[in-house]
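The chain below stands alone and is given in structure tokens; this is the form predicted alone.
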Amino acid sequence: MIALVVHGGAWDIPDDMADAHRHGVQKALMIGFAVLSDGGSAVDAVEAAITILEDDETFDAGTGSFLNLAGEVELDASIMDGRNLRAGAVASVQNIKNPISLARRIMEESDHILLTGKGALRFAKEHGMKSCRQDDLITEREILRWREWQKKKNMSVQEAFRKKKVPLDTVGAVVLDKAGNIASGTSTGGTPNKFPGRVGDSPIIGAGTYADNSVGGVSSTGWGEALIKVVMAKSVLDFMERNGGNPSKAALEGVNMLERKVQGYGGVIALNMEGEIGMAYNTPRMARGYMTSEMNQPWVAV
């Protein structure tokens, strides 16, 4: 059995936004169940899936991520690997394309898990990866909601994630690959208008991604700060665990809990070591999709 779920955020995403997103979330499930169908690693599935959707200037992830309050594109990732749990992350990062590529060059040739701003920035370099301009992850698109943030400084974060009605285009994946290993990735540009230097729980371990071979696989999207309290990754696994197996139930009681204990918003994507898929939201949309190896074609949903 091979199996991939991928994510594309979990908010109220506009109808004429919804063939945009499915499109995305298609094409990141067929490049990435490819590279699993070619012997590829669970680990280079998820990297190929949310690069395209980094590429894709739908998603708030690499290309056409949110500016911040100063009007710049910091991004955040992280990546897991559930055969021994090394896991690599990027935070406030500038001037890459592809932030889950340096994730996994964090998590591969490093001794650390998380580095951020201008050190995530030495470390691409010093490894050979290839920096961008800022210009080239901003879309007129970001520019123009930019802008219209400015005008709403009377409204806290807090109402206005409660609206329901704030982008989330946060993108993750999950896989499983032939050999049985099980590796998940999430992928951010953050919330709109953030402080500069704002992390969210993408790029933390626990909260945004996680993947253990002895149970599964789970990345997060949603209200960020809400995710971090719950711990939304982590404690979606262990629900996994303790209900012998069931990625389902535990994705949908992972987002009561969020609801309940925080008042949160967002979803989840899950994935056990039989390949068996879990999806659960409490947003009036959320973009994903999955595709395992007794389907021939991959199941989207916005």
Second form
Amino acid sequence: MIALVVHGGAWDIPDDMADAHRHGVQKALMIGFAVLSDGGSAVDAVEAAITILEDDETFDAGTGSFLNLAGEVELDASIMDGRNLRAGAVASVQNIKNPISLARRIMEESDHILLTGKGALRFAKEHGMKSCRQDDLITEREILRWREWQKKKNMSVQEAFRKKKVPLDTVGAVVLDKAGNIASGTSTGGTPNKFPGRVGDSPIIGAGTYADNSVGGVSSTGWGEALIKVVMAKSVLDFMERNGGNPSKAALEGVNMLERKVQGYGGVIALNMEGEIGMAYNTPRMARGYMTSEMNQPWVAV
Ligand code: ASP
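Given the form predicted alone above, what does the protein look like in the form predicted in complex with ligand ASP?
Starting with the chain above, the whole complex follows.
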């Protein structure tokens, strides 16, 4: 059994953006699945699928990410290997096109888990990764969106989030490979107009990402400040462990807890060791999809 589940954010995705989300998720599933079919590991497939989504300007990850208050892109990403609970992550890193690959390098080539800002960029350069210009990551759409945010000076961020109108296009993937190993990863530009240096749930192991071969894997999306409070990804995995390994029930329980305890919103994808999939969200929409070795083509929905 091989299985791959992907998300591309959970929010009130407008109709005119739905197709682009669907298309991106589908492409990430096809590429990730090809890697798995060729004998690639779960970690390889997570990196491949998320790279596609980071390079797709539709999503808030890599190129096309939201701009912070200062009009800059700052990226967060994490990856976790369920075989040994090794993990790597970057937070507030700039000038890196594919932060998921940097997170993987940190996992595999350092003694650390999470590097931030300048240190993360230095590590990338010392490990042979190319840097890019800020402008390479900034799109016209995000410049316009940023200008709109500057006009809303008096708006309460809490209020905006509670109305579920803040765009949340973070991407994530959870994968079970042929060898029976699970891995998961998440990548984001964070929330629009965030304070410089703000770090959300996505690079926090346990909040944005978790994988453990004895249970399964999870990736989260949504309002990061709320997701961190409930340690979303690990909580969903714990629910799964307690309910006998049912990812759908665990995902739903996680989202219910998020809403009940911290009035948060967002979504999760989850996978167990049998390749069974769970997806839940309390936003109007979530871009999501999956593919397993029992299917001829991916299932995708927005
Ligand atoms: N969770 C991300 C963050 O708060 C945003 C998202 O999911 O789109 O940084």
